[in-house]
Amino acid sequence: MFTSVAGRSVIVTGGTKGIGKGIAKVFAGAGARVLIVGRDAEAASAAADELGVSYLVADVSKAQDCVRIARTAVERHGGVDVLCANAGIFPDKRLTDMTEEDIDNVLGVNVKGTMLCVQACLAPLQASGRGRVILTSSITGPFTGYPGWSHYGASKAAQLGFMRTAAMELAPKGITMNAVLPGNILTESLVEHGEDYLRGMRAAIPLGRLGSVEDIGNACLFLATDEAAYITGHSLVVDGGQILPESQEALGLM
């Protein structure tokens, strides 16, 4: 039996939809006091009502907003025990058509936003005595590639580079930092691609199904427990075995 996280203060950036909402749902279900963060006020309010959590409208790519996120969690929930730095964007754009603004937007949210959120939460995480930082990276970038996502893949690999050094700097403060790397997870944005796309994605996964947002939330919950206190600077792939096959032919031999 894992130690309960009930009553602990948890921030989930990008927590108004998709994977972030799933993470928030799992932590709220475990009794944590959750603050979800997003840029869309209507979506944030609706998600907060549905999950029974608190919300804040903020942009993680802005340093002052990240400071406000940390301050709000302290004011509402008495501190910060867990930061789930999940906010991310993944616009589709081929390298031949990509603009400087496209690159800046993706790196600004996915990399800079992650770093700023961690930086802003350092003091309350240290004061917690059991601070946890959990990044949402991806298999795309660190392990795989997908046409149209070169800027996204670069940002997700960069998060892991940041994590490895930051984990060393935070260890003396009693804070651990790890990352979850989702594979293909069934979210609203994935459904929009249609059933043919989903069928193709399922066919590439040894377990034969797309992941759920709760699958990612459960991985984050584990990394936030007391039992995971000796794990830091590591990446947990949650992909149903997607990165394992050497080729499509390997799946046909199963």
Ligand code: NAP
The other form holds:
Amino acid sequence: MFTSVAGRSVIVTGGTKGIGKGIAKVFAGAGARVLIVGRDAEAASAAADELGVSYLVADVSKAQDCVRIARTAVERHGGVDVLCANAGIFPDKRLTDMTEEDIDNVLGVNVKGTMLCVQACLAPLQASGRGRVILTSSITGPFTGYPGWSHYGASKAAQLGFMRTAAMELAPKGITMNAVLPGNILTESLVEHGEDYLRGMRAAIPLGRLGSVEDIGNACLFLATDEAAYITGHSLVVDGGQILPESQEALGLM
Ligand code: NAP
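Next up, can you give the form predicted in complex with this ligand of this protein, since the form predicted on its own came first?
Entire complex below, previous chain first.
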């Protein structure tokens, strides 16, 4: 049995939808005091009501907003024990059509936004004495590729590069930093890709199903427990075995 995280203050950026909402649900269910963050006030308020958590409208790509996120968690929940830096965007654009603005946008939210949030939360995470940072990266970039997502893949691999050095800088402060790498997780946004896309993805997953948002939430919860205190700078792939097959033939042999 793992030590309870009840009462701990947890920030989930991008907690208003999809995976982040699943992470927030799992932590709230474990008794944590959760602050979810997103840019859309209506979606944030609805998700907060549904989950029984607190919300803040903020944009993680802006430094002053990240400072406001940390300050709000301290004011409302007495500190920051866990930061789930999950907010991310994945617009589909081939390299041939990609503009400088497209690149800035994806790297601005996924990479800069992650770094700014971690930076803004450093003091309360250190004060916690058991501070945890959990990044939502992806298998796309660190392990796999998908046409249309070269900027996205670059951003998800960049998060891991950031993590490996930041984890060293944070270790003396008693803060750990790890990443979860989801495979294909069934979110509202993924459903929008259509049934053909979902069927193709399901067929590529040895465990035979897309992941649930709770699958990712549970992995984050584990990394936040006292029992995970000696794990830092690591990546936890949560993908139903999607990156395992060497070829389509290997998958067909199952
Ligand atoms: P999603 O359903 O589109 O949700 C994204 C969340 O991030 C929303 O709450 C969104 O709220 C928030 N967000 C986006 N930009 C933001 C910004 N600048 N500032 C603050 N909040 C912002 O996406 P998802 O599929 O759950 O993805 C969440 C994370 O998981 C991302 O980092 C993504 O790369 C990663 N991931 C997803 C999958 C998958 O299968 N779904 C697989 C691998 C990795 P607003 O739009 O209101 O701001």
